[in-house]
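First, one chain by itself: the form predicted on its own, in structure tokens.
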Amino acid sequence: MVEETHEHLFPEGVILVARRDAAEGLDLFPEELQAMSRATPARLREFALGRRCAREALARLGGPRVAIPMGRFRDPVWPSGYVGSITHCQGFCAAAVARTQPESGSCAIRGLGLDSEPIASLSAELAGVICTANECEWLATRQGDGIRWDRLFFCAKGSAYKCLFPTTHRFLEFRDLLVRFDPEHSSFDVQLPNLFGSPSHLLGRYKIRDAVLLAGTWMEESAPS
């Protein structure tokens, strides 16, 4: 079953397809199968479902039905003219895709990041690795409001990393990124370290549904000077 509940996670022009159903047949291209030759059956089904979501999103944008192979660092390699991101979590798979040269009225998207996590608290030790001192202070003020903000920090930073990496090819630590949530609007802002060729911050939104946290981050094309 295709889910249509996350359509407002990204700006206009970004297509998001989410699924929970098991893949009926692998429906993979030869190069995709070869890359997953050592995967367990469960991992292979998960991979196939993610690629199915990605190809459905591409099709809705009028894009080609092509292989989406893995790059050197196992990140998806999108067809020319498109950017995207894929996520998997406890039987849930989703993909977000956009054109790099959108139709009139849509912002030009340079990068997309999509991450999903189960609704579960992090250990105090792991939260200390993921969150900065300022973020930990903010977490302390949100105790008891029913939202797993520690896990949401993990999810938001994961989406930001996936958004940045195809452009920067920089490996970052979680605490290199500073996330500020706006709970009223289910959104967040990510302040970035000083990376050559990168913006100073990213915008993101989050959703919480059916025991899954989902965070989406995007990088808009800089206006010409």
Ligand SMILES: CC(C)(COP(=O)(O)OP(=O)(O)OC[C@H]1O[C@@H](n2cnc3c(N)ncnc32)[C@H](O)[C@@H]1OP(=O)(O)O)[C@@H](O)C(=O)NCCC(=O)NCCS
Given for the second form:
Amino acid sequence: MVEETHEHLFPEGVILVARRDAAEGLDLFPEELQAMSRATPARLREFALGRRCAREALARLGGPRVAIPMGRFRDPVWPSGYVGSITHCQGFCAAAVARTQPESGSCAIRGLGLDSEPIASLSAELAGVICTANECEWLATRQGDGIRWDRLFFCAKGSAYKCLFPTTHRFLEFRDLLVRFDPEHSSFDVQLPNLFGSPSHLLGRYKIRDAVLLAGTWMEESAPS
Ligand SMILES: CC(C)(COP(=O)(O)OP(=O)(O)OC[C@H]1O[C@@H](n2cnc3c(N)ncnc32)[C@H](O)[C@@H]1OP(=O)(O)O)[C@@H](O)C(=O)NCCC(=O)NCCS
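Alternative state: the form predicted in complex with this ligand, after the form predicted on its own:
Below is the whole assembly, all chains and molecules, this chain first.
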């Protein structure tokens, strides 16, 4: 079933399609099936649901119905003229896709990142791996406000990594990225290390709905480097 509950996670021009796991056919292209030849049934299902969401988003943008192969580093390979990102978490799955040359009125998007996480705190040990000292200090000020900010750091950084990867092809540690949340606007800013070809900041938004945290990050064509 398609969910229409995550609108406004991205700027205008980005299409987000979200679905819950359901007993639907796999609907995969031969090269996608080939990439999943050794997958467990559960992994195959989540992969297929991701491709289904992605193709629906592409279709809504007037894009082609094509395979979205898996890149060497598991990154989805989008058809020319499109960027996107896929996430899944406990039966929930979503894909966001945009045109790199949009119609007038929308900003040109160079990269998209989408990540989802269950609403559950991280262990203190894991939070220390994900968050910098400044971020941990900020976390301490938000205790008791009912939001799993530690998990949101994880989610926001995961989305930023996916947004950057197709441009940088660089592995990053969580603490390479500095996230500042703006709870009033459900948004965040990601300060990046000095990486060739990428801007100095990314923008993002988050949503908390139906026991799932969702973070979306985007790179605008004109982002300052
Ligand atoms: C990419 C990564 C963050 C995915 O996060 P996750 O929480 O495990 O899983 P999600 O379900 O949200 O996302 C998985 C999807 O991300 C996409 N993805 C995987 N690797 C990717 C990459 N290198 N670049 C962009 N997208 C990628 C894929 O579409 C994948 O789904 P699929 O295999 O069915 O196509 C993780 O697998 C990874 O590679 N981590 C190493 C780097 C890291 O985490 N550094 C710290 C963050 S800064």
